[in-house]
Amino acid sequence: MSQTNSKYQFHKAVVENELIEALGPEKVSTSFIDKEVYSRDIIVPWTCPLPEGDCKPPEADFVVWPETTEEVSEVIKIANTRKVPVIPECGGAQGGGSTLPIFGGVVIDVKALNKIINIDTDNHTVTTQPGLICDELESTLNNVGYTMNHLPQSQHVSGIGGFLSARSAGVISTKYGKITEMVQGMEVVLPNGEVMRTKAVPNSVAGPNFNYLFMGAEGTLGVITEATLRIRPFRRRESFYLFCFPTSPLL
């Protein structure tokens, strides 16, 4: 049985055998390095909230690396049944500890879900996986004439599921708008495994928009696997002019 937290008792060598056999034994790890990896932020290392004695950093029972949403569904389902914690995983860049596996379970990294659906240029929306790093699919807009223009200061690291569960903002949003401006729709595995998707249209006023009760959650709600975002024509050349005027004879 699993010790990590007396609240969540499972049995870990059945739950590790239901999540290979979902994924396949090279998708999931008990590994101490890989469970290392995951105990900390990426920014700010693990430090003790205790003020004397040792504090080892929260440690995951599983960590598993999916490749599809029905991948995601199926994890969350073993997860669901044997009441297992679960911590959703992007790109890691976070430093606040909203990723951390505080009560152990099982960590799902979401990087293998780092594909481009599609580039819809007579929409101007690009549908993506949330593992994908920013950087990488800005570079892969730029090269069709298109871009997101949501450039935050960890785009180089961040993956795009990072940027929603965290309702992300750039350093042109005043202009642009934020991540949650940017999505028309979603697709996201919820807690008992069901897959729920979003229109993928511009905001509405015919109903609520459920778009917004994920973006934010930072994983808690569902796990994101999908996402539809506005994309502007990029223009490839700016120019910058300065005009000087002669000085006042009244100053």
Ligand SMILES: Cc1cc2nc3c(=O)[nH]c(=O)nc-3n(C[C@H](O)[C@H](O)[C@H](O)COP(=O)(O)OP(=O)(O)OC[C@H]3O[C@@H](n4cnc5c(N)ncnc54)[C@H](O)[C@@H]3O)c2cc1C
Second form
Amino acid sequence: MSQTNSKYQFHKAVVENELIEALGPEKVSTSFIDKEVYSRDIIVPWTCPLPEGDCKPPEADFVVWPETTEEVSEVIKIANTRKVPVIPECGGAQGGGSTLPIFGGVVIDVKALNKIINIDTDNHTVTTQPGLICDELESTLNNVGYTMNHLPQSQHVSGIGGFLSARSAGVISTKYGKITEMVQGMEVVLPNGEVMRTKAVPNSVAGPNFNYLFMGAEGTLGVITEATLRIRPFRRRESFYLFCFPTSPLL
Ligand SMILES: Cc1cc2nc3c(=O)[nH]c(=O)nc-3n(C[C@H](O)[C@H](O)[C@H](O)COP(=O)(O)OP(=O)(O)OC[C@H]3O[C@@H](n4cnc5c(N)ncnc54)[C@H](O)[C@@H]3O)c2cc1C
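Instead of the form predicted alone shown above, give the structure for the form predicted together with the named molecule, please.
In what comes next, the whole complex appears, and the chain from above leads the way.
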């Protein structure tokens, strides 16, 4: 096995030691099977999209499972110092190659960041970590009388971090809005390892809305480690109707 990454020339053993020191050995893997699993995509077969003709299939150098924002920050500080590519991954269901480590590097699986931090029934918000699978969040909310009404088909496998990073829509988003319209605030670890928080408020007229910088960025501008989202009272029974007009393209 080569000692350095082929494109970025970081020394793998040095980076591995630093990751283990930051997270502990059980949260860092360089095993063949973990790297294989995190170097594949659920949809797109590997077809050599790189113009320079490097047709080797993608291969992660490291897979890590941080459990706190501080641990994500430590990983990114190491990656920034050693110039190691970073690929955040949540449910891994986006397809389209967005989680493929095409230049190697460290895959940060955020699924261990899977806690609900707070359900605020006064302000109708939930604050959650990004690795929570959408369906689990929705069930927990339903059990206490609330809903997010964000119901994409992949709700059983995809997580909040992935949904925010890919600006997802669900089956009733025409009524309740896409996930982007539910976000009030976020915590993000920036590419230099600093932690940034946007204020969780229903709306603001003061300057740009920085939440939109990270939503849809597909992990390129930072790792989302927390989000505060709008919730509504849950009705056990709802009816939906679709009206078609004579000129509707569905007819
Ligand atoms: C059967 C099926 C049905 C689907 N139905 C829908 C649908 O109805 N609506 C819809 O919108 N999509 C749908 N999708 C697509 C997919 O579920 C969405 O793109 C979803 O947003 C991906 O979330 P994930 O947790 O699987 O993320 P991943 O695939 O792991 O990641 C998606 C992107 O987000 C980045 N990312 C992940 N976590 C973070 C984080 N914490 N911080 C920063 N970046 C991060 C990744 O690097 C990647 O670029 C479907 C997919 C499948 C396979």
